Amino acid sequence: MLIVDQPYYRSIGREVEVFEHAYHNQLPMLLKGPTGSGKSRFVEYMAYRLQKDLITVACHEETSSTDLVGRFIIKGAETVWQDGPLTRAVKQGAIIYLDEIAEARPDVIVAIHPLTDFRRVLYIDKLGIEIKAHPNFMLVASYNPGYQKGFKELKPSTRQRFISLSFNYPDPEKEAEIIANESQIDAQTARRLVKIANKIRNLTELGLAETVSTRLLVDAGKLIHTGLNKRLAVHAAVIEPLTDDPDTLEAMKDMADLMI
C-alpha cells in the first residue's frame, strides 16, 4: 500500500533522520516503546516520506511464519503457493512492518533472521528456494518491552541485530500539540488532557498493566470535538480502558473530574 496523503506526525527527536539512514543502509529497524506512543503512525510517515509501499502485520499469539511467508491453497482442482506478506514485501522492494513482533510465535524470528544481517535473504522451505530481498526492502518491527515483562520479550540476541528507537510519550507542550491536530479541539481542553493522562502515569501505586497513551487523548479530543461532555469523553476513551478493577475506575474518574 502506497501511502497517498502525508499521515500527521510530530518528531520528538531525531528518529526521522536515524530511519532514513537505517534505510539508505539497507539496515532493519526496530522500534520500542508503550502502546499508542506514535510507533506506527511513525512507520506511515516514513513510508510517505521515502515514498516507498507499506505492508503492515498486526502481530499476536497465533502469528507464525506460514503467515508471513506463505503457504500452499487449493484453487480449484490445483494445489498453488501463495506469497505472504513478508515475501511480497522482500520481492516488491517494500517496507513491511511487524507491529509487536514479540507476540508472535518463535518461528517468526527464525523466518526474518537471515533478512536482518548481511545475508538479506529469504528462506520458503517449503519450496526449497531463497529469495535475494529487493534493494528497496526493509524490515521494521516494534514491540513494548514493559508488558508482560518477562514472557513477552525479544532475545538479545534478536535486538542486536536492529537499528532500534526508543518511543515515549512526548513531552506535555508537544502532546498537547499532536492531540490538538489530531482531534481538532482547542488547545486549552488538550493541555488539560495531557495533564489528567501525566497525572495517572505517575501514580504507579495503581498497578495498571497499560497507562495511558496519546491515542487514548485523541480518542477523548475527538468525541469532545463532536459534541460529548468533557468530563464523560475522558471517562469513556481515557480511564474504562485502563481497568476493571471498580475502585480504581472510581479514584481515576473523581481525580479527572477534577481537572477537567
Contents of the next structure:
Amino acid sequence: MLIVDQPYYRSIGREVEVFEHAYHNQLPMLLKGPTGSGKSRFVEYMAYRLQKDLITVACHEETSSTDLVGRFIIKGAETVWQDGPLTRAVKQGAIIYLDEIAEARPDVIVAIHPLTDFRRVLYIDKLGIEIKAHPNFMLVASYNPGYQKGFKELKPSTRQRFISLSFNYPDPEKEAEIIANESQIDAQTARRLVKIANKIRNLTELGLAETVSTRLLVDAGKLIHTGLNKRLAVHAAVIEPLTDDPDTLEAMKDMADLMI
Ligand code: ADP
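What would the structure be for the form predicted together with adenosine-5'-diphosphate, given that what you showed me was the form predicted on its own?
The next block holds the full complex; its first chain is the one shown before.
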C-alpha cells in the first residue's frame, strides 16, 4: 500500500536519518521497544517519506513461513500458487514490516535469513525457485525486548543481521506534544497525562508486565477530547489496561486522581 497522506510522526532522536541510510544501503532494520512506543507509526512515516509501498504483517504464535512466502490454493479444479506478503514485497520492491517478529514460528526466521545478508534472495521451497530481491526491497522487523518475564527472545545471531534502533517513551515535552497532536486535547492536560504516566513508569516495584505506553495516553486524550471526565478517562484508558490486581488498581487510581 502506498501511503498518500503524510502520517504524523514526531521524531525522538536521529532515527529518520539512520533508517534512510539503512534503506539506501539495502540493509534490514530492527526496531526494538515496548508496544505503543511509535514503531509502527515510524515505519509508516518512513514509507511515506521514501515513497515506497508498505506491507505490514502482524506476527503471532501461529505465523509460519508459509504465511509469508505463499501457498498453493485450490481454485475450481486447479491448484494455483499464491504469493504471500513477503514474496510480493521482494518482487515489487516494497518495504515489508514484520511486527513482533519474535512471536512468529522459528521457520519465519529461517525464511528471512537469506534476505538479510548480501544474498538478498528468497527461497521458495515449494516451487523450487529462488527470487532475487528488487533493489528497493527493504525488510523491517519489530521486537519487544521484554525486560520482564514472559516475552520471547530473538536469538543473538538473528539480531546481528539487522541495523537496530531502540524506541522508548519520548521525553515529557515531546510525549505531551504527541498526545496533544493525536488527540486534540490542550497542552496542559497532555502534560498532566505524561506526568501520571511517568509516575507509574517509575513504580517498578509493582512488577507490571507492561507499563504505560504513549498509545494508552493518546487513547486517554481521545476520551477526554470527546468529553469524558478526565479521571474516568485515565482510569479506563491508562490504569485498567495495566493489571487485574484490585489493590494495585486502587492505589494507581488514587495517585492519578491527585494529578488530574
Ligand atoms: P508500536 O508500533 O511501537 O506498538 P505505534 O506506532 O502503534 O506503537 O504507536 C502507538 C500510538 O502512539 C500511535 O498510533 C500514535 O498515536 C502514538 N505515537 C507514539 N509515538 C509517536 C511518535 N513519535 N509520533 C507520533 N505518534 C506517536
